[in-house]
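Next comes just one chain, in structure tokens: the form predicted alone.
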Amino acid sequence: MSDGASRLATPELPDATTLKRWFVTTNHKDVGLLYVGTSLFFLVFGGVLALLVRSQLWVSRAPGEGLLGPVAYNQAVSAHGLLMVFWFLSPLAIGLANYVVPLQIGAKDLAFPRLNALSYWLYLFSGLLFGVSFFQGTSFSGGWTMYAPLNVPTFMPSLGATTTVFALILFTASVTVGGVNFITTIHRMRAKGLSLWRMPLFTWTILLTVWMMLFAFAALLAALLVLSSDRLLGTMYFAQSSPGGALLWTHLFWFFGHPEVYIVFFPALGVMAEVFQTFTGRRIVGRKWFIAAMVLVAVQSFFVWMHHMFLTSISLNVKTLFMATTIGISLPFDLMVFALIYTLKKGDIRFSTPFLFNFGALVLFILGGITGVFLGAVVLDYEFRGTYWVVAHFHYVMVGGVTALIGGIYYWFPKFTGRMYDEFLGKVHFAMYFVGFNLLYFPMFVAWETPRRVFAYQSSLEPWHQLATVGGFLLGSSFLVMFYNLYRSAWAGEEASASPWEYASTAEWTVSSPPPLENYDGYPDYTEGELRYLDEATVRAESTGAGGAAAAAADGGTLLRREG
């Protein structure tokens, strides 16, 4: 690593225990943890309003009768989206990234220290802001994805909603700051000799993550930014009167909206990756085809848009055209998922808490990439649209994309504390989250006759809905099961080693358990295929030529073995 990089070292920070240090760091390792503390904070606001609609749903009402009226169940159905997709799912991965990346590549700190710290504190007063659009009349109502013409101030004149519309444009400015962070910084600032088709899969899924993000965010902020022109200056691109207003907005967002599938799953593919790895004890089998597939992904993400647009009145000839393009992406994905099943059939498995919520989020996804060849399909999209079965389809993808970062979790919870979890506690959450996720999201594809956002159905129905708020309500249950084994663990946990896995083969690893404030006492090499720590003077001997390779074997140690 250049003496340039390394003098973008965090400066020495307050004690962890006092306030202060989380107010002023900049130590990319602290704004991760922050990331992942406030992802968690989201998710238990975001699951509290799914509880609620899930309570709504227990039978069959008129408007009016149970818990929420109309417009607090549009409310909490509405929010309950929008925190999830945007202030739980990608924050969580961000924080996962923000702590792990700079280990796994040798970098002691993102590139731009203080404009990882911004980004963080964007994406904080971006959900703030959103929370306090409850107590401006009524929040946001017309449902996460916002469709033109409900978004305008004819049908939602309250001013909660358009402060729902600024959060999010503040959301988007922290994805922005922080993804051009992480580009530079993997870019830039990897360890000697670490090339792209060394670096670890999950460093990986985070490249091609904020490389999506930059595109795909950047047609949600124009979307946002017409909508706020809508709402404050009186225009009328998303009005009612509009010809194409409604098609516009719909383009605008799914042209964010399917990548963003993609941008939450991409990290959760990188944990389970890394997770394999390390619990079978060996390497992912066809792993350059493994990062190719996800290259291939990443691209073909934004030419799928439009099979949400199925029923709009766009031709036959382009959506059978799109059609073809949503199917042929499942193609790299079914690679991937073969190269994680052989990988587990040649391996030695050790059935960890980690390794069973990965193992879980493989079985979830396959369940819901078959389900979603249905809707990718002209056809039977039209029968499905606006069902209950788009609705299972969506969280057996994007739920079990979290069921793999909460492996992350506790994957590494040692390094993140220097404590171990308790092991029971833990495959006690897995197995309530199992079975919860299960019976929430399974009657759903069989009760999938049931209007999407609309609590009135027929009442032949209420025992699948009931057996779904059952399991919704256990899936919610199994989060304090971690939240209690989590913080215990962490002041009273066992005491963690370098690498408290056997198998684990990332640099992360091979650093104490928490790291030191700059990661690497040395600079990390991998010029010789394998990871070694050199001193300054050996650095210097190289880039001076004057007895390098000597001085290399004199002083760099081998810690870690790295197959290309």
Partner chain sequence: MVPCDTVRGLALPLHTGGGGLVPRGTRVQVFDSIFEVFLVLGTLVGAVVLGYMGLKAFQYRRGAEHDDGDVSRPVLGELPRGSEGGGKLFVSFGLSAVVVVSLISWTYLTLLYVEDPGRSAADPEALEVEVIGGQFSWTFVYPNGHRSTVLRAPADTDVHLTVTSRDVFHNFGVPGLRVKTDAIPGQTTSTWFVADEPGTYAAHCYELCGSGHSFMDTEVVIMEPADYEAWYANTSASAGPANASAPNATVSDGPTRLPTTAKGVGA
Second form
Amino acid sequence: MSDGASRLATPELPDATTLKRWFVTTNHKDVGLLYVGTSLFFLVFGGVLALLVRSQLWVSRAPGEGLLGPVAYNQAVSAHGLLMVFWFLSPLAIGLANYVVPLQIGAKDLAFPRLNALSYWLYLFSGLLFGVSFFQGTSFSGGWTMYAPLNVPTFMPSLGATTTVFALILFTASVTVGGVNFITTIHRMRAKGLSLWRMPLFTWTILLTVWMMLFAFAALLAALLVLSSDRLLGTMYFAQSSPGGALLWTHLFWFFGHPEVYIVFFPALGVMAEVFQTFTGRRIVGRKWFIAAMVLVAVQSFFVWMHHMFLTSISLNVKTLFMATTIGISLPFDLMVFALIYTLKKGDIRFSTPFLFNFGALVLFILGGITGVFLGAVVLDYEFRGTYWVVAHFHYVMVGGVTALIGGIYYWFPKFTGRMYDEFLGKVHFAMYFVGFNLLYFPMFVAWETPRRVFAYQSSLEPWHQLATVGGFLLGSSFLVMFYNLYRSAWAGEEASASPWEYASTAEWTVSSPPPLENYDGYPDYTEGELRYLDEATVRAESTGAGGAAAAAADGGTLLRREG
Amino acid sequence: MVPCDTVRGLALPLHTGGGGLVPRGTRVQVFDSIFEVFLVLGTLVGAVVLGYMGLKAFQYRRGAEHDDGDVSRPVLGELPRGSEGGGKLFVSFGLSAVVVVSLISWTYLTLLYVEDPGRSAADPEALEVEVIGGQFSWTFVYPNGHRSTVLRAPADTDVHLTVTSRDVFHNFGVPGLRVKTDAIPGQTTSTWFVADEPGTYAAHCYELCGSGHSFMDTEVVIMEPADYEAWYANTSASAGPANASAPNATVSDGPTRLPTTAKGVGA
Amino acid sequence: MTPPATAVETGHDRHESHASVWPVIVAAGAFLTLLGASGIRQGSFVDGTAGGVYLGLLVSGAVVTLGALVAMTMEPFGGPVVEWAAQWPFAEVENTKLGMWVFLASDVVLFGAFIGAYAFVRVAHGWQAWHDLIPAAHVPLPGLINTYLLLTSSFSVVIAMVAAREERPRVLVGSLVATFGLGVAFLINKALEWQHLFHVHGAAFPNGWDLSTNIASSTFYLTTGLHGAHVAVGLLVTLYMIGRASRGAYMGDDEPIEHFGLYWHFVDVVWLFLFPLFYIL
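Now that we've seen the form predicted alone, could you pull up the form predicted together with its partner chain?
Next comes the full complex, and the chain you just saw is listed first.
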């Protein structure tokens, strides 16, 4: 290096038992664990807010009654939504992806490891920024959809509301950096022979997720930058007097917001596909159609946003168009659901914790899907708009997705730690979770006449809301079981082999648990139809065009044998 | 003065809900008949799908007696691929697509009825009321300029609402009459309802609009047409029982003009 | 912005790095910057001590972020080397270049949303009536000059890339300096134009034409301002590259210049859309 570039030394990676390691690491497995841990912290944060909201809803309240005042209630509702959607759901999925995707595709790391670390730290600090907003007067209190013009200083003068918007901008920066990284990695660093069609389904869902993220979050960033400028500099895009300002926000927000639903749900779908295949001992039915359906959804997700705006002043023609695209986007999900169900047939099904959670997730997703068809009928949507029907529906879908991701944590836990979680406590967690979930969200369908985001409602609906509150606390406490189980098992669990699950087939199970720093000893290769590791000499010979694959197997390629 | 029989005559086509294949009638009848069909079909489909899923999961659990002699199981390190069984997949998918598409198309016909732009032209007797949302109350403006914070309307009559907001995004909804629409500053939306029976219905705001959102409620009083006429004859633009301002609203200006923003506008 | 391009290689025995302290510092700096900026309202900091604290946070955060970004760029860091991989359809594009393409794709959506927002509010207001919101002093000439400046700077970046490939250090530094100069001229021209518009006088706009005058001024300043911010970021990168090039870097290694060139051409192309939208139509 002739210029100044080498004046700074590259630090060595400290040992995993030191604190310093976790501040400087750029390794995808470390970053993945950081992501998963941090996202669980925000789950608790958002969950406590949800329990506050549920407590407030125990009975219909007059202003000033209950734990929360009106503004505090609005803050709790808004922060719960924002934290869960942005700071918990996607980061949990990205954490799993960080750990698993390079292993599944045969890469040593993500393409840009430092940017990967940067994307994690931007995520963490964006969440901290959100936390700080509560100490600047009030945080944002206009709902997670942040409709204009309530979001401008005229109506929400608190500095904390600005900080919340900034937190989202910082989060968007994290997502963009992460998206560029994953897209480059998955497109350029797959093991030879692993064509796009052949990629494991979890990797497929992540690829589609990050592509959607890249574009959807850019639209959100535009909305947030404009909003920041309105709040900081006094531009007038969303001001009350702006022509179409309120509608402009809904367009920008939902152009992001609808793909966001799939951004949140796709990784869960990928976990379901992997876990179903492993625990039924069956390869997925209609694999290519499953992938094609997902690609279709990913593209079409950018053309359905106005179905969130059926009651605004958009014309009947536009409503018709978006009703059609909405129905169109629901159909591929039918295919995916049936593919998963038919995969059960002729299976050798073991109801271990990961499968229980993913089986449960499919049940919840089916219920969420059916109640979603109600919303697709515009005449019904007119009446469901702004009610608990919508709340119940999207919680069944989104928290249904969470269910699968929790199953994913259990599934990959032995890979992460080299130890097994406690199966009994895992099942206890699932039982509490599943009962709590349905007790929490199903009564919301029954009490659907309740308007969203209010704490004064028809008193005849109180029993249903009380059931939901009980369910909420049960669901929340089920996570205490999980935290205890995982924490204890990480240090004292039974040691896990490289591949503790029978019928697991993807590449992450071929390396030790936990995997070595650079994942593989040799060069992963699928050109012979199954995974083997080539040594350096073979790769050199092949890259320079000498010799064929057969020669490779003969001189040093080690075919992988299935473990007993 | 509207003769009673004229009202009945006009209302008649609105009340033929039960007969045709496409639900018509009041908003309540339309909603109820469609919701019922969706609820029955949804429950049925849910039960079949979840039942099948549970059954297969139970049948093929490890240790159960089932023949899987020729089933090939995934092997560690194999190139990911799928199982056979695509035919059945497509039959189920096709079936679900037919159910969903036909259901939605059916409700679309009702949507055309609900959205019929010729409705107000066809009914010169319809009552037109302007609704203005504001933090945190509703103002109703009648054709003669009378303003009120409670909506009064005659039974068995088409009531057309033109809805807007003087500050933030609200949503005006009367669940008992199944009518709802957004109240957007700078925009107007329109909707309609017909009430069968006199009575008092609750109206709410359905879009988070600030600290008073939980209590941005009012009443819709449906009166006998004759009573309504008598009441309406005694109202005038200046003698409204209340003007636009609720206790905590500071803006009170004309119904159609939007106030300039409170923010520092240079010009 | 500039991803790690310098793998520490010595023949086959390459060493891959797994640690860097800079990402956490960049993020912490960004946190402080934004926290500081949250104290701004209507273009100035809130009153009192709080305003001073916010200003301090903003300045220190910006210093930390920029410093850490520069340090991160200068830190030798070996990313994973790809040599045995399935890469369809991007086999011919190396990682950093693909990364830049993907980033620019998201930037296309960002500007697309800004342009869409402009079109939406303009239609809502009335496409032709829009002209009443704009003072006569808002003429196309400054925008036209800027168009030429940017087009020329795009050309000079190409020269820089060729110079790096052909290992001609003086031409490289010269053309980078030219790029920088043209970019600075663009920003100065814009600043003069804005100053003029801020202080126009006349019956229609007695208090000048600034960000809060009306919706047309808001869209104009914010959209071209976002573009200007892209130019400014590009100039910072140019400055960094001039520093390195003057000490002999990039000879025979034109990839970093090419990646920057992609960004710079993109910023140029965006201007070609903004100019007619905000100056002519």
